[in-house]
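Single chain ahead, written as structure tokens, the form predicted on its own.
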Amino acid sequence: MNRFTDYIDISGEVLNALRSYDPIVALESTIISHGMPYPDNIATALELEQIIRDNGATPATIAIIDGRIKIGITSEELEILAQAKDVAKVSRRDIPSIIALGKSGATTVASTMIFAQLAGINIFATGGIGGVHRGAEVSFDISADLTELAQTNVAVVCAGVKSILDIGKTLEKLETLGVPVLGYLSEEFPSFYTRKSGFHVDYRFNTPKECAMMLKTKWDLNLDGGVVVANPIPAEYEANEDIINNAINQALSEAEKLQIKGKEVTPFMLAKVKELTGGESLEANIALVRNNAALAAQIAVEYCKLNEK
């Protein structure tokens, strides 16, 4: 007997949308607790939810609060995630321990996908997915996001992988795992803060409806696993490539000297790059996740329409 419902609290807004088969978009919570400083994190979280509503879907921000999986969080829970110092960063391996110990945790791409699928949500908006870290041939540091994409039926709308990672190796890994990588209005895979990376996507899609049709086809054929919808940052918010790359290289050097490893690498790198770019990277981060939220909602709306037929 499946008892996962014993661990989940679904907000009234999300529950109503599920019962009505209305479009829903999942949102992760590490962007709140580990991705942005206070109060930018709260402002961005609330703005993303409103963008999703404005585009015809219901937002479902996902987290673990006091050992309970939350599908849709309250303003009080948002404050906990934004300001508490003991909020864990939760990926697949961490889920049972954090819940069993009654702790609070912010969900990564991988754990957000898991909880979204449990709740019946299959469209998810984030900033960028994790991937293969630079130097992974020595460290073997590869994000659990990639293996989750291989097995969990959730489409992830993102601005590519975080540019602190090895983009080429990440795309090779996704190909090996059978994860489709779509470019939205682009043949080139974006590099998070910038629109280009020098690497191509598998297929270009030009409308939310086309993306939705691809998702329906994939899952109708029982081809389990997720899809990466790579949505480049709007051109007017694109960061300077040289400034970003120099900041990343300096941050990587500092992380190595400080022996920062594992899941602490990404929060350190994002904070350091923000510091070294004078905040330019944070502005770009906020702009790209707004863009992803809007597209995810539009795809969710079209996907629901297709499933009504």
Ligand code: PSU
Second form
Amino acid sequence: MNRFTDYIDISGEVLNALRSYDPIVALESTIISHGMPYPDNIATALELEQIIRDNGATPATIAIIDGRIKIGITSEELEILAQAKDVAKVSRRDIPSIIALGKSGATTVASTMIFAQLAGINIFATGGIGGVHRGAEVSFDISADLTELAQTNVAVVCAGVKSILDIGKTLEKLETLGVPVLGYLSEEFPSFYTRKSGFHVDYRFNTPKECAMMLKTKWDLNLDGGVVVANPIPAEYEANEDIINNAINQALSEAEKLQIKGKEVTPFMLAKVKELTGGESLEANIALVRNNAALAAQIAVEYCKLNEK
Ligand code: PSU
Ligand code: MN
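Please give the corresponding structure for the form predicted in complex with the ligand, as opposed to the form predicted on its own shown earlier.
Below, the chain from earlier opens the complete complex, with every other chain and molecule after it.
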């Protein structure tokens, strides 16, 4: 017997939406605990939830609190995640240990996808996904987000990947894994802080309805796995490319000097880039996740309509 429900607490708001087959958008918590400074992280998390409601869907922020999987969190739980004391970064392989030990954890793209799918949610908004790190041919550092996208049926609306990663290798790996990459109103794959990366996407999609039809088609055909919906940052919020690239290069050389390894690499790089670019990167980061939350909600609304027919 499948006992996964024994481990999950679903908030009243999300439960109501699930029961009436209303559109729902999942949100991750690593972006709160390890991706943004306090208290901007709380303000942003609350704002994202509101943007999703304003666009006609129900937000479901996902995390592990004291060994319980939370689908939809309270303001007290948000405070715990935002302060990030004793909050682990939880990817697929960390899940059973964190739960069995009764600890709290912030979910990455991979683990948020897993819990979203368990709860019956298939659209998820975030900032950027993990990918193939620069120098992966030596370090083997490739995010578990990519293998999750290959097997878990959740669409991830993001602003591409940060150039702390090797964008070309990340796209190659997604191709190998059979993960579709859609460009929303764009022929180019965005690089998080800026709209361009020099790499193209296979297909441009122009409306939330087109995206929803693509998702329905994929999953109707039992083509298991996720989809990357790449939604470039709005032009007025783009960061200065030179400032970002200088910061990334400096952060990379510091990570190498300090021999940062394993799951610490991404949080270290994110924190360093943030420190070196100050307000510039944070403002862009907040603007792009807002943009992704709105699009994800619009896709979720259209996806629900298609399934009502
Ligand atoms: N990239 C960002 N911001 C983030 C992350 C990545 O620009 O907050 C987080 C996401 O939660 C992502 C995780 O799933 O880092 C990837 O970590 P790793 O590379 O260790 O798999
Ligand atoms: Mn890694």
